[in-house]
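This document opens with one chain alone, in structure tokens, the form predicted alone.
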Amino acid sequence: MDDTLNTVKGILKKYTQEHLISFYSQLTETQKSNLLNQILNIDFDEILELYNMFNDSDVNPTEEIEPLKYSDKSTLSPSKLKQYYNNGIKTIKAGKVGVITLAGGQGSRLGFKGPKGTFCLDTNPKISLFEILCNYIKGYANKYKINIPWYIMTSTANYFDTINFFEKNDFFNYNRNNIHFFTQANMPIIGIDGKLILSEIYKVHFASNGNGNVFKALKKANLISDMESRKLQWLFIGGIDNVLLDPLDPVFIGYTISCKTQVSSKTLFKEDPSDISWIFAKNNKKIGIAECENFTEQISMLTDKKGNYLYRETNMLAHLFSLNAIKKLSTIKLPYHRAFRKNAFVNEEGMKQVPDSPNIYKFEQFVFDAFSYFNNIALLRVKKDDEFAPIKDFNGPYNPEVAAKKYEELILKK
């Protein structure tokens, strides 16, 4: 213990972070151990960079905008839907298709406590967003008797709880063998005076790194070679949150196949002009997803020749990779991103601090950052009320209210 306390008081001394042990005398044996394995293990030139290197002015100018191609399934003719939905269903019948879940984050903004997966809506029965989603997966497992194999991404904190729910449910009814769980990385956070904090006076702070160390994680987790194992061709990505996402739909998988692309996306139509949505654009000549904070209102009217917009199209968290393109993704690291939030620490006193204000940067990647890696995306519009419900709060428009009311007349009453 003592040498590998000597070791870790040299990296803390070489990196200005001493603070992290300032409570080492008070700990218990185990404490201490966990304590400094878990300093031995942080990267601490990875998370100085990143501090160093963002700074408020890190916003791309508008004129390296440039607009992405995109279809609307509003106006697809009927020949090209049955095309797009015949070439899909065949595909999924095949068994090429695999579903990937990002289930990462907790409750809380909703007040409770547990994995956000486990939120139950106000139906008659009422019913979790797991179970939804596993009921989208499972319908089509059985209708075409085949095996759809899901992979669901927790975190750390939430992953012991995801897998104890799974079980006290009996996995849905669903083929347990069809669902893997697999956990994405963590980041230390640190304090806007560079300094990490602690937790506990026993712990470093950590937070998930973003929902796009997926790609990474599914290759740590040997998922990558379960789905060879399955001859997987197309992997979906989406939430947990949005209660009418189906993750199969056959007309998104069949327009993605006949654009000939590896990587896909559908679209929401931004409404508003002065909306600060990021939305789907090229970036210095590379697909991806454009911040508009720095836009005018007259970048997001302009219109090609037909009158189409060309800066209207957001995220809606509901992609398809190949399976190449997953394996090309899980040796790509991507960039990070900084987000500025109030979170509590362990002050000098060693006692726990909640501040008043934005007080440390988490650093994260976001799945959207895989595009800038292919040449071409398949983007599909679809319709907000017909695909978009997802959970957020309960005070602002995607509360859960509205997803129960929309998720029983779009989906129970079919």
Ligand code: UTP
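Superpose the two forms; the largest set of C-alphas matching within 1.5 Å is the rigid core. Positions refer to the first chain, counted from 1. Small disclaimer: the values here were computed from a predicted structure and weren't measured. First, how it differs from the form predicted in complex with the named molecule.
After superposition on the rigid core, the Cα atom of Leu81 is displaced by less than 2 Å between these two forms.
Shown in the overlay between these two forms, fitted on the rigid core, is a CA shift at Phe171 smaller than 2 Å. Fitting the two forms on the rigid core leaves the C-alpha of Ala344 displaced by at least 2 angstroms between these two forms.
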Contents of the next structure:
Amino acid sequence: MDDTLNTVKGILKKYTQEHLISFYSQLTETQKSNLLNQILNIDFDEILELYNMFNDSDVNPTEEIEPLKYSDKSTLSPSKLKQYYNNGIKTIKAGKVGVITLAGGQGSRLGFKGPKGTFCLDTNPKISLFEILCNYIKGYANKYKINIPWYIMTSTANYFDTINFFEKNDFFNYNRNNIHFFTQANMPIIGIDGKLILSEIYKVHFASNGNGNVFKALKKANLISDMESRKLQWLFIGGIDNVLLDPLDPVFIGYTISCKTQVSSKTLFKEDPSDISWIFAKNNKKIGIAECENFTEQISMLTDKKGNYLYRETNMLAHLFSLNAIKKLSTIKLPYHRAFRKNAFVNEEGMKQVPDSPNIYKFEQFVFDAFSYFNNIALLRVKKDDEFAPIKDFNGPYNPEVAAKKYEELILKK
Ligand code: UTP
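Now the other one: the form predicted in complex with the named molecule, given that the block above is the form predicted alone.
Whole complex next, starting from this chain.
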């Protein structure tokens, strides 16, 4: 133990993170050993590099922004719609589509204890977000008498709670062999001074490293082999919290196949031109989300000759990836983004403190960065009223009450 402690002290000194063992003498032997192991497994160089990179104001300036083509689901001709729908159904029936659900977030804005998927809508009867998604999948599986695999990514923190919830609910009467849980990786969170944070006096504070870790996490859990053995061709990737999200929308699947791309995404039209976040575009020829520092309201107002806005397609976290695309992405390290969040921490006196405002940086990879590794993407604009009712917090526009109302109106009463 002494040798390990000395090694750890050396590392912490090198990176000026000595505060992480400030309370070492007060810990039990098990806590001491766990803390040292945690520290030995941290890549301090990577954290330092990220901290410096984001503090450097002129990182990767985008020189050129270009629009991306999209189709609008609501203006497709009835014959096109039928063609996409039929092709989508044919692909689903042939057992070629699987579903990946990103459920590894902290749900910090909602402030709900436990995995967000276990949050229940106040409908009659109450229904959890996991059950809502399962019902969509089960609907197709039962109707066509097929197996549709469902891969659920959790954080290390909510993995067991998620599995227990499924067990307690008998896997919502879906074939248990079709449901796979896997965990994503973590990253330490840091204060604005670059210092790592303790969540307890014996524990460094880690958080999930963003939903973009999904490709590597699938590979690590050996689930890409499972997809191959099931002969899947397409994987839908979506979030956990949009109650109107049908992960097997046949029109979207048929549309993507017709576009002959390896990746596709549903989009929402952004009404407000001053809201310039999460807009699909090409940055320096690479497909992705327009970088805000270059994207102005003026650019947001640009139209083509027919008067269609060039840059109003926003990300709603509903994507289709070919299995080949997933395989390729599982070997690539996606870039990190930095988020400024509010998180409890252990203060200098060893007391847990809950801040009133954001106090830490979190590093996250995003699924949408995967698109930059492909030359084309198929974008399908869908109607917000029909397909988008996520639960993000209690007070904003995306709150549980609105989601429950929409779910009742559009799904339960259908
Ligand atoms: P959000 O960014 O909305 O995060 O994630 P969240 O966890 O739901 O809520 P906040 O931001 O902490 O308040 C969009 C989707 O990506 C998943 C979430 O579970 C959600 O389905 N996600 C997010 C992950 O799977 N892993 C992550 O590390 C982050």
